[in-house]
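So this first bit is one chain, no partners, the form predicted on its own, shown in structure tokens.
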Amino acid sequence: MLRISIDERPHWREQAKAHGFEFHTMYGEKYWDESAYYQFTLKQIEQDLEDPSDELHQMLLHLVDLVCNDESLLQQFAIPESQWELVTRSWRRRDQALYGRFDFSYGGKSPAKLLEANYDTPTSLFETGYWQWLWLEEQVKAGKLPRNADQFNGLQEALIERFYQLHKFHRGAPLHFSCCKESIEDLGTIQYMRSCAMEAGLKTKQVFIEDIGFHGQHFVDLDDSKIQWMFKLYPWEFMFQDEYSEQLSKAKVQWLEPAWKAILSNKAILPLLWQTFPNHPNLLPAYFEQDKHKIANSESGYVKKPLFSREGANIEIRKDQQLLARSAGGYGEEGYIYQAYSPLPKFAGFNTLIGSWIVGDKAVGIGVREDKSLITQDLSRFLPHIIVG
């Protein structure tokens, strides 16, 4: 695994604008960075990232079944009791799911270590599935990369195929796509996913979260059309607390992601993984708050994470009684978990994280993020990757 500098394509900013990639720079900071790329071998991809991702996905599904059959675990996951039936019924029906992403600490040598699972509202889809592939094609054509360079990147094709499969369960009903109004990145993500769904032959509509209403027994869009099937880039823990939370169990909506994903998007899944599969090579020791003494004095240090934290918010990293890093945010009231600290590998002074994508039940691609900070957050840079050898 190498980080290699390369000349940027001279036209890429104009091209990004033409493709609607408006969040390549955010708040004056570069998000998409093609001044360098990461190089992997095929063995590293297949044995160290793809195979573990497939195995970890099956382990997660096993844990969903455990949680749905144990009220004490539902409570441990801070899921409101009023929503237990919604979550467990969703799992018993095996409501169909779309995707997820694992975040790994991996430097090309020792086994990849799972930092967390993003299984409800993961982003960076467009830049992974489309934009970095376009970069690869153009840099190969320009002679900047070897002609045999490849990527672990079947994400877009897998999304289109998965939407086609899901369409069989919802013939006739349009798939609504929704996110909040204020996020350019989220809007770009759902527009990309909507284009994949349309490529699969689905009828689609778009409505912002803030514009969804409730009439009778149905959620409706601005046209007062019933929402029967919806992809929402909006966390289940927010939905459980919102004004219309009491209507969730009444409305006949098939959600992407389904309500059982509230279990997998929760950091409480990390200590449960460790309890159920102790010493697994891709797992880090992790504990619930009542057992934090088991890790508080660990030589490796530990990371304190809120159950509902997203985009690296409210994370603390401590080692040798010293605070190494802390991020701001609005999470924490729901409780914390404590995970062994596995420092991200450093390349050219950057801390590097691998995001491994699951679509359906299969690992289909990776994205690479890096930051000077020890904590990867929403503005951490995205760099392309290639496979050679």
The other form holds:
Amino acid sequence: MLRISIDERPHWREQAKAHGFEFHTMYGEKYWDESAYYQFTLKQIEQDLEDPSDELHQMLLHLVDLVCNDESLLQQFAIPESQWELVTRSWRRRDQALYGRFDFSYGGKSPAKLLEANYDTPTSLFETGYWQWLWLEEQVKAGKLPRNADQFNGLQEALIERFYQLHKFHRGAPLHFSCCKESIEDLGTIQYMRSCAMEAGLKTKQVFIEDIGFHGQHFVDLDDSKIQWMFKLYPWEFMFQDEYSEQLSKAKVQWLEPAWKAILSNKAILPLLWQTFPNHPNLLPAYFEQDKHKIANSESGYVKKPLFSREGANIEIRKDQQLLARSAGGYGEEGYIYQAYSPLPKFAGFNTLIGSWIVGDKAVGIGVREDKSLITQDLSRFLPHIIVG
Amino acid sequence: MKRSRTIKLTLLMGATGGLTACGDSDESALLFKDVDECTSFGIEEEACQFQYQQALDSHRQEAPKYASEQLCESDFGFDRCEHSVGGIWRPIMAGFMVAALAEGVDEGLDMMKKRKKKKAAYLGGTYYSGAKPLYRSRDDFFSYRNAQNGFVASAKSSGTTSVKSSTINYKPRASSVSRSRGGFGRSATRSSGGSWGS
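Let's compare: the form predicted on its own is above, so bring in the form predicted in complex with its partner chain.
Below, the chain from earlier opens the complete complex, with every other chain and molecule after it.
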């Protein structure tokens, strides 16, 4: 695994604009960065990232089954009791899911270590599935990259295929895509997804989360049409707290991601993984609050993460009683988990993180992010990658 | 090969995607809390009255309707709802908006300055679809919203301001009784940053 500098394509900013990729720069900071790329060997991709992702995915499904059959675990995952029925029923029905993303600490030398699973509302989808692909095509054409350069990136193809499969379960009903107002990143993400769904031949609609209404027995969009099937880029734990939480069990909606994903978008899954699959090469030791002492004085140090946290918020890294890093945010009231600290590999002074995508049940591609900070957050830069050799 | 064979896709990104009307552009508009605010801006009282009445008529047709006062107040706040015929509750009209071409407004005000005799301006210019009612909701009290819960402008921006044409040129929709809206999304405000992806 190498980090290699390369000339930027001179026209990429105009191209980004033409493609509607408006969040390549956010708050004045570069988010998409093509002044360098990461290079992997095929062996690194297949053995170190793809196979472990497939396996971890199966492990996660096993844990969902475990949690759904154990009320004390549902409690430990801070899922409100009033929603247990919704969550467990969606699992017993095997409600279909779309996608997920693992975040790995991996530098090409030792096994990839799972930092967390983003299985409810993962983003950076367009950058991975479309934009870095386009970058590779053009750099090969321009002679800046070898002809045999490949990329681990079947993401877009897999998304289209998956939408097509899901469609068979919902013949006729349009798929509503939804996110919160006022985030161009989230809006861009659902518009990209919607493009993929349309490519698969689906009828689609769009509605903002805040505009959803409830009418008698069902949720409605701004045209007062029934919402029967909906993708939401909005976390389950928020939905469980919102005013409409009571309506969730009344309305018949097929959700993407389904309600059982509430179990997997939760950091409590990390200690449970370690309990169930101890010493698995791709896992880091992780503990609940009550077992904190098992890790508090360990040599590696530890990372304290709230059960619910997004975009790297409210994370604390401690080693030898010292605070190495801390991020701000509004999470934490539900409690924390403690995970062994495994520093991200450094390339050219940056901390590098691999996002590995699952669509359906299959690992289909990766995206690479890097940051000066020890904690990867939503403004960490996204760099393209290639496979050679 | 580990990557997609093709990347061809009709990208909806950056397209309006059905969220806003096609070609949503900035339009200038006049926003006032009431007739007094309108006249103190330098517009003839008669014109202010006329526009206010027109907005009030639209309000009676378009305002969100609720089956009970409590339901209405949960969206618009204590004492911010009125009872209307048929036992239905609706929010009070918090202001009105006159969409006019910028030139029209400017001309009117210029004329007023030039002709010193005339103390107030008459509203010239092209109106879009008549004056529209404005509302202020409990969770976003400092914004004016239209009857479709679309953000129009800050409630502090009385007088001429710029608004999106879609907030003026919407088709009024007969609102159904006992409908509620906006029950999702409030948790999003507890943490900073606008993105809910991860």
